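Below, in structure tokens: the form predicted alone, a single chain.
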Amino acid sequence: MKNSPLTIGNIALSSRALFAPMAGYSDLGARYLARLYGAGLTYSEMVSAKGLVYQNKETQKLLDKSEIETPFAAQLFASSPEYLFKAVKLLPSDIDIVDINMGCPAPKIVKNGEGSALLKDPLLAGELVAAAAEASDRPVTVKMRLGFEMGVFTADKVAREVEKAGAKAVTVHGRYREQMYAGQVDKDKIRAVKESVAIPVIANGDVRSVKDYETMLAATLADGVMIGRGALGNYKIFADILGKKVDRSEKENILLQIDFLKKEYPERIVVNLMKSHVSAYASGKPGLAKEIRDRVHHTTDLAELLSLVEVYFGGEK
């Protein structure tokens, strides 16, 4: 089962391992590496439905995708079915799936009734899915957490409502909003969601290796696994899951990411984007990680960043 196909609506995926949407991390370069290594689906960073409706240029830019990102999902956040309907109508034609964020724990999102705040209102969650499904014939999916308040499990109720409204899959991050990213994911609760609906359920949280991936599938009975932080600086996890050997060093991966971003953005943006990514690669060097992160944080130009990459990652293969 672990390598068998996964279909979301009418969209067939090449792998059950998906690369998560992460604000500030799942940019074009990161998604390019994830797809290069075999991720079955990539998502845009979180996109404001209102931002799209008001034609905000920075918001629209988040929907840019690379040539190898097919299929590709746009993740939207909203609390108004009306705005979501209008936003979906405005999506570019090369967007294959519409994903609605019902899991973001950030206070600035939650205070507007968006993201994980929707876990307190299953009926509104269903109305949002219905609006998105009415606006387009693309499959609509939802990403959620277990619930808003610690221990108050609502994901099963929300999953049933969004399924009834037309959702073709749900992704469940196995933590409550109050936990943010602390503690361990609750696989039993993800399994409870899986058992409550007939649509595919994708499990998310704390997957950093093939063993973690296999354990998650077995424990939750999920149809797929979404990998986020565990893939940053470790994109080969997608190839490992597929049983494909790729002989490419960390330095080569970093340079591939930089070269790709250089085709899309000015140098200053490339440097700013890569600071967090090089810091993620540094996690593989426990004795040097803090030093690398400190030096990268103070980097001001691309030449300096490339020099640091050579110093810290140049001797590897």
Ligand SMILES: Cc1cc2nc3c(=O)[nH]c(=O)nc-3n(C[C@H](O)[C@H](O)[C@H](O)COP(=O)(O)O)c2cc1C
Second form
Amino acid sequence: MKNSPLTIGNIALSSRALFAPMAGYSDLGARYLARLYGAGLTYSEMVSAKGLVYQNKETQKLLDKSEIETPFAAQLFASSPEYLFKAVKLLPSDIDIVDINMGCPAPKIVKNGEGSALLKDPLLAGELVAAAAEASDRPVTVKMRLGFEMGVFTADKVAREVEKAGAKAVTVHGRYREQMYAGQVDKDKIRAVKESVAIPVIANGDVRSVKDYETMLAATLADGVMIGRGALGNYKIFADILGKKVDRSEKENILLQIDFLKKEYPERIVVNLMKSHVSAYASGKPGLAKEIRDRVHHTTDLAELLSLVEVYFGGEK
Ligand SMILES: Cc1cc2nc3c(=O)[nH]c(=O)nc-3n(C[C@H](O)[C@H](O)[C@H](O)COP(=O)(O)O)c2cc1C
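What would the structure be for the form predicted together with this ligand, rather than the form predicted alone?
Below is the whole assembly, all chains and molecules, this chain first.
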């Protein structure tokens, strides 16, 4: 069961383990590595529907994807069905799936009625899905949390409404908005969502190992698992889940990521993006993680970053 296909609408994924959208982290380079190691689906960072409608260049750039990212989901945030409809109409043709963000806890998003604020309004959540589904033939999916206020579970209602409106899958991060990223993931509640809809449910939250992945599938009966922070600097988790052996060192992974980004961006941007990523790789080195983070944080050019990579990651295979 664990490696049998997960299908979203008419799109069959090659793995049940998906790479989470993470603003500031799931950039082109990170997604390239996740796909190389076998993630079944990658998503853009969250993109403002309004920004797309107003043709904001920075917003549009967030939808760039690499050749190996097929299928690829654009994740949009919106609170107005009209804007969402227009934004979906403007999506580039190489986007396969439209995902709507109903989980973001950030105050600046919530105050506009977007992200996790939608968990308080299942009917509007449904209208957003209907608008996105009407705007194109692509499968529409939703990513949500358990509810807004702590303990006020609304994800089952929201899931039912969005299913009725045409959603082809829902992802559930097993926390309430009020928890932000703290506290336990409630797998029983993810399972309650799974039991309330017929469309595929993807479980998310704190999966950092193959064992966590298997426990998550078994406890929630979900159809797939989305992995975010646990995959940063640890893309091998996707190969391990598929039982694929990949013999590449951390240093080789970092250099691959840098080389890939160099083809897309000027050096200054590559350095900025890679600072957080090298810090993520450093988490696997408990005694050195802080030192690596501090040194990487002060790096200004690529040559310096590469020499730090050699110092801290050079010695191993
Ligand atoms: C830095 C950061 C940025 C995130 N950005 C997004 C985003 O753009 N869209 C989204 O749906 N979720 C976003 N998330 C939430 C993750 O997709 C995921 O639901 C959450 O981190 C829990 O999964 P994990 O424990 O596997 O990381 C973000 C999380 C983090 C830590």
